[in-house]
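There is one chain below, alone, in structure tokens, taken in the form predicted alone.
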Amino acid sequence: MIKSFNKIKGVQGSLKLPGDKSISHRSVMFASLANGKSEIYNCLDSEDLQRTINAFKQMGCKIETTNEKIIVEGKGIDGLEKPNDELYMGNSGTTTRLISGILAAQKFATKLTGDPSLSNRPMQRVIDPLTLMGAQITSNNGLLPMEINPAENFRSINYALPIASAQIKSCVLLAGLFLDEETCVIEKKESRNHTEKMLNLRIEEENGIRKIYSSKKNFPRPAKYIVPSDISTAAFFIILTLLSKNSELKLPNISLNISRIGIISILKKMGADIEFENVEIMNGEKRGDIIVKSSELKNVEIPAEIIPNIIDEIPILSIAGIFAEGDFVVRNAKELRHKESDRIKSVCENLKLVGLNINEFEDGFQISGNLNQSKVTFESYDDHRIAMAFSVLSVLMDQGGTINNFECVAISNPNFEKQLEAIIKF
């Protein structure tokens, strides 16, 4: 559908956001693996999360959703059952890559399929380490569909990540949970660390190199998970508030995991008025309230080492860059081309529609020039983060704007429009 947005006067109020997407996926997976009953509160309700829930239901887990929580009857280390049909992953790359590590350790074969977008995203990056562990995997030239067959000799490995990726890291570490001997993942650039925090994995760090270990002793046990709200979702509303005049917004119970708040550190360097309140640690994860106020921003250099931890926020960060002083430049972000859309191209093509000067690079882009305030229709490219980023731009433009195929926001945040309406002033 095409969704139209009008210019707003400002932002005011408090907004409770849905649970963190990465932590929600892991909570459902770990609860499904544990032997017994777990409860998950504030779990994200989205299409991607339904893929994870449905996959474990197909493998025999009893999962009940109520208004306030999800109750999971986990199957234990040897309890998952062979699904009667293929496991359909929809658009969820997180589900696909993480569950691959779990499936590689099973005594039954499974087939993973996905929608056209996911079927074009690279899976060789998880096939390679799982094959080293002994898994028998066939695929469509490194793409879905992918069949995972029982290993003759499933074994632990030491694996150096070729790229900074929490999904690859987690895939290997989850496979390692089924083995007596420790599996080790080595990363030179730190990526999101939810898996190691939630499973309390052993970590060695020296000279900037991290070694993360997993084995049977880390296998999940029944637990109560309280999922903090998603900072990647919060980023859209944070930047909208910063760019709106005379505005202030409170976002309670947001994940403040150190590997996720790179977006906050960049915005603060740009001059953003952002503060944390009521900070605490629960389930190994830091969380707290974020207070945001209108700010005058200035573009800054974005260090290469922070890119893996802001990769999902770059589309909305680029919107902040349009209104900030100076040129906005992002480099070292080639991974953006392998998301739900080619996000480098998606951002660049949309920004050309409003008259900005765009230099597109293989690993990023540069934005300069003045915004043309004429109303245009932006393409979502069926990518939820592109749709939400350009919705924010639309409400900041004098004539507003429209988004084509806006419904794709349901992949991560079905209630995005209602959340926006709850805080904006006309």
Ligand code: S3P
Second form
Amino acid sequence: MIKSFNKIKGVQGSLKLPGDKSISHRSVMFASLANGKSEIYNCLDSEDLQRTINAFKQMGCKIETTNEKIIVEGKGIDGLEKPNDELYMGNSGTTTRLISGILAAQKFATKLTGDPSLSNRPMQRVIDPLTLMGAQITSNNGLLPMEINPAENFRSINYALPIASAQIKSCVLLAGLFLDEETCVIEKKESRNHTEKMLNLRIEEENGIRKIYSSKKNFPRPAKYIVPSDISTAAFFIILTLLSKNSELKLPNISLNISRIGIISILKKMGADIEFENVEIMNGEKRGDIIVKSSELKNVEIPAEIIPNIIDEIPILSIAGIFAEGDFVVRNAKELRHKESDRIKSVCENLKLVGLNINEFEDGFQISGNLNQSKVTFESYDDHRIAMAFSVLSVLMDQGGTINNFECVAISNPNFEKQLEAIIKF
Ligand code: S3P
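Switching from the form predicted alone: structure of the form predicted together with the named molecule?
The next block holds the full complex; its first chain is the one shown before.
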């Protein structure tokens, strides 16, 4: 689907956003593992979440969705059933990598498949530690399709993460939930910490190195999950408000987890007027309202250690960077090449279309020059965050802009366009 956007005058009002994608995936997974009935409120309803829900339904869990909540009848530590068919992961890297840890501990074999984008994303990063735990995995040279067969001797490991990745970390820790002896993941750079927070895992921290432990003792129990709204989704609206004239927006009940709000600290350093209100902690997760107002921004240095914390927000941050004073530079972000698209290439190619000078590096890019305001068609590269980032750029450009294959926004936020329409100032 091709979507055209016209320039808007600004934004105003209050916007309720859908549940956080990372927390929603984990809530469905943990509820499906727990022995009994759990309820999930404000769970994200998107294509990626549907992959997680379907996978657990295929393994015997009863999952019912009502307007208000999701009710999950979990199967307990040895209750998951062999699915009749392969598990189709669609576009969802989080489902694939996290569920691999759970599947490696089962007594039955499963086959995971995905769409063309997911089938090109690296899975060796989870195959390696799971193989050390005794799992028997075959794959297409480290890519999907992947077959996970029962381990002969499933065992705990100590694993130092070679890449700062919450998906790898969670995969290993979830596998560890099925073992008496503790499994330990060692993390040098902190990635998002929802798995350890939600499962209340033991953490030792020394000289900036974190050791996170999981075992059977942490196996999830039936619970009531109240998912906060997604800061990564909020980032599109925050940056749109900052860059629009005379605009102010309230985003209630957003996840303010410390491992996710790097985007706010960078924007504040850039001069953004952003405040938090009604901050509270629920289910171990910090949440609160975000109030954002139009601001004049200037580009700042983005420190290497914050990259894992802002990895999903870099495409939209680069849009802020175009309008900010000075050049926008991001480095140390090679992981962007392994997301739903090669996000370094996707951002650079789209920005070249509007006449900006782009210097592409293996691990990032630099933007300089002036925006050419004539109307262009951006490519989404079938990547939801690229489609949304360039929709924001489109509504800020004098002649508007068009997005090819816009429908991929449904991966994380099917109602993106409606949300945008709801806050436009006339
Ligand atoms: C996620 C982790 C991130 C992020 C993804 C969701 C998660 O990936 O890009 O959208 O829920 O664990 P990595 O931390 O593995 O890079």
